[in-house]
Amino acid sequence: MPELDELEARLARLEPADFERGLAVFRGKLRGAEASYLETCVRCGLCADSCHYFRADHELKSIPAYKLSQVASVFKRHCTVEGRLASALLGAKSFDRAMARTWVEAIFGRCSLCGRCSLNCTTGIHIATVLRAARSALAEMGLVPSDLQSVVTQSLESGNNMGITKQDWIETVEWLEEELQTAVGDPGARIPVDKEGARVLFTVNPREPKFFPLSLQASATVFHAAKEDWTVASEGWDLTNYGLFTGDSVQAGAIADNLLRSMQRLGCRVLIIGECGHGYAAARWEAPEWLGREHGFEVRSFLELMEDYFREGRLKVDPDRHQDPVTLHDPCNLVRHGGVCEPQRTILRRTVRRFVEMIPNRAENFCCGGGGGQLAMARFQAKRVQAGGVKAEQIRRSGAKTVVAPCHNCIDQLMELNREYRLGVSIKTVAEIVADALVFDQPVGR
């Protein structure tokens, strides 16, 4: 397998100061409650039914605690004293070529970092920070996966993470406005670009205009009805970054302040992220630790605006034009860490007439399996695809003919599923379901 091999050889070729630095990076990650988790495992085996991986094949290696452990056995081998003396009575551990193997199988392999665990944690033990911080160290050795890493590398060398150009960028907005204009009945509708003062300056996953350009199309119908002043960016207009998955802060900062430079540069007031887990959260609560600065304007969610809109009467919808059952899905780092979790519920009320829960749903829903980087990560798909079984039961109990997932990590991961499962559905955006729904008052070509 050339991963394999490949990460063979960068293994073979770390030299001590390797492991040092990889070291030094974990310590500085790791403040008083993170190094206290390290020390809390009472082994008492809750979270394994938590996780979504452990759940899908029941291998010990699988269980959030186990992984835990194997990061907790370099921490009291070299961060202790007590580990340095008695490393064998603490089950503390060196941090060498074999230890590093197992993290990044555990840490990259068996995690996509949704953090449901810590939530069923007996101790409070936040076990995706911890793991985060892992890879923090593993990304200074230069172990993180090599596809995982290109998509970094992409994102900070042509700006987005799929190498888009300026020039085809525009082109696509500009095909995008002209059906626009089609659909709504209206030649005035625009997807302005680059507008300076606009209120709203809004960010798109370069999967849209790559592959669903019709969900991008949704949003901007959408800001039309609302009568929003709004604008893309011609540059900076990413909102991925999977910096966060890798684990390198100065990498996903300098991710980060693409969009900064856009809000700046246009002088827009609020940085409204397209729907998209990860990107939000990155924006909304990474960022300003980063970059060590408050943002100084506002960042929220495509969904809370999409819910200012109907609260302000500002959207009118025919929920009989969804007539089979919805359901939704709650992606980790919009709703667990991000705390979004009502505004997508409110909207799908609004705008289809049958909604139906996955249960457990809100926090305690699990991870789809494509978060943390799982998606861009070859080497390890049979697992990714075996772990995300546990959400394709779910689809299949809830019953429904429609997935809404706001998150495009989420929807390539839910396709994927849909086929290996053969569950029959359909699965949209909420922006789609809201397009879809929308009444103008002149008559719409959609």
Partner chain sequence: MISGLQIGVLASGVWALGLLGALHRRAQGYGRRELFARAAGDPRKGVAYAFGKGMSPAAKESAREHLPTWFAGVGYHLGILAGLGYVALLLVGIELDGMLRLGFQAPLLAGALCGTGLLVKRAFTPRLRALSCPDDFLSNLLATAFVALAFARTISARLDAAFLAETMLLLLWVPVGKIRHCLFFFTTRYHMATHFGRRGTFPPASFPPRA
Given for the second form:
Amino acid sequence: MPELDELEARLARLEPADFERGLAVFRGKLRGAEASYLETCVRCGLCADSCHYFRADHELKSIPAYKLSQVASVFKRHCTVEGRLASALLGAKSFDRAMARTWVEAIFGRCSLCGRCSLNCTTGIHIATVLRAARSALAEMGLVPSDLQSVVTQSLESGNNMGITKQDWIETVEWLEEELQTAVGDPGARIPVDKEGARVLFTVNPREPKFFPLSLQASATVFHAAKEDWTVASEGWDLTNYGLFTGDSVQAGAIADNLLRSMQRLGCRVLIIGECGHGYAAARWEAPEWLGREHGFEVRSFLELMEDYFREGRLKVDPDRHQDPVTLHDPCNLVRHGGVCEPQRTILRRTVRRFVEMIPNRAENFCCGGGGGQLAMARFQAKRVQAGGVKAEQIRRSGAKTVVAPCHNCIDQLMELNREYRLGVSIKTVAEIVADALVFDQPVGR
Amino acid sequence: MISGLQIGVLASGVWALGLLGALHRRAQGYGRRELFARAAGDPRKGVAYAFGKGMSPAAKESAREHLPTWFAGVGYHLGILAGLGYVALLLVGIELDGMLRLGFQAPLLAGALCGTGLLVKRAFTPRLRALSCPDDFLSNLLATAFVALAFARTISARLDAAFLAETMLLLLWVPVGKIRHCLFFFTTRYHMATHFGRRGTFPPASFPPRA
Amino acid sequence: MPTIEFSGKQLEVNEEGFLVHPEEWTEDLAAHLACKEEGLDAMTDEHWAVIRFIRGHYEANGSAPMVRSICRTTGVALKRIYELFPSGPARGACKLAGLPKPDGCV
Ligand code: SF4
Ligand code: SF4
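Let's see the other form, the form predicted together with the partner chain, since the form predicted on its own is already up.
Below is the entire complex, every chain and molecule, led by the chain shown above.
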């Protein structure tokens, strides 16, 4: 059992009014679609195997329909007449302390909001959306696990989720610019900061400058090779948005607004989200809904942009540099929720000698287990690693030596799986694979 | 001559339809979500997929990997449809004969067996039982009994009253319990498909989805 | 809270093995964690240089340093860091240096 001590204390302090507010927020998240989802489940149980948690532990509590029914039972009891009158018969249940605890354990503890069950439900219930609405209620009641909430708070306070200062960020960019110049043998190579009117504004995950700058350097190498008119921003450069995971749309909107303000300030035309699943889903799909307005510019994934470069003949690569079999992980938020599925494949087929698909793949992919904010919630670590066993097995069966994951969140989980399950693979972003295969026109000192 | 039971069946039919209509209005009364993000795909294509190829067992892992259950479900639902058709015929006074009767008997018998099989599965698979609420058993019992009695009624007209009474019970329960999914299946699927259609996830780039 | 036992004492760690009370850290503990948590055979001078710098930075500023400062100060090349600490600078080096788990995607 993960310890719920500090959460227990918060649960114990809940007043009736807190439950009322939670329910009100939950109802506020519902539209015709969700109200319909909440009425439809027939408990056929066929969604069970679609969830990596269930595949890994075969426990009732990991079945998507179990998680859904905890939420639906509260809906029935509090939002329908028949549920109030015949609660036992219809499985309607009160939203009380015990139920709030059940929600936390089911929806924060055993769900990565990956949406795989949504595509597998017999009747077509978008289960993940309902579960996220329930997270919103928990957020309103102050029941978000504190380490997940602290990432959101960090973003709100410092403008990025790791509290990196402007000076540290700029110095790291300058350092990487020097590294880039050495790597490509061109003292003119640049990582422009705050270049007004640049076509592309490129955004990154703070873990890149803080701990893993090689992927950022690889992205810069690609921009350099493609001769793109691009820039990073000195402020408002963090593409992550953990508000997507806590379900607090007000905070999520405020974080998303950081990127939009950079776009406005610099007058760029395209906002490019670096390789990150949830960052893409947040900026591309959710931000306009959180903020209630359409973006006045394009938001695209770096993968789509790199695919353009290849199509336009702006990148020359030598696939012989990657001889070992390479497989691809499909981040849920990018592929299933985000709709970006083929660009990464087009790129890899041109960049490596042997590209092998995992099975299943694309919109049917299994979550790595690190989505939905799971990586930030230490209390659920054991479950997360156990559930990640499904992905580990997929990787093993692919026979690949390299796993490409266009998402830093996934990469972190995959690194842990690599160690726990002794996979012996190396894990890279798409840009790293491309950068390593790039052939420059003039000879360069690599 | 219209019997009291026939009137009862008609009245419960009206009750079922009326309440389903009310449930539909209640759910959709939560409103439509105004969407601001630019669509990447066509929601209508998503809907066409979800109600077309997306229904095939090849399209979903949950169906592919559980074909016996999936086919039992299909058989069960076909049986229920046949039963409803049969009631309608009886109400307008048409008795089935010969091949036509066989054409109803086959799906009715299959449906009754499938329904029973699913009920047994629910009762004896510990996890599925734990997932269930009383309504799951009641709804299945009512529908399976309905199909079984429809089949029996095709053999013996003496079961007329029992069949019509059972039909009444079923229709009364339809909007109250989970059989309301006869309505919500369509709205739910529509909403889900619109969502994934807009995002470009539906229809998948290739069909069946390359596993 | 889970605990680990080290030289007769019970130390509280979070579920991922980060120290709950960073002030309980000692260099002996780092060496112990290096072998138990990070699977290292032995700590080299390079390992120590990185860990001591991270620790010093944490004690002065209350946060983990940028990897750039680690490289600049210790002279260890960037790519080498990932060889030294297979779990990376955050889950690897920072954990060995007794820091609490950093925020963000780590
Ligand atoms: S597949 Fe859909 S209808 Fe069946 S139990 Fe799961 S959520 Fe309910
Ligand atoms: S969204 Fe993913 S993790 Fe959550 S219940 Fe569904 S399949 Fe499982």
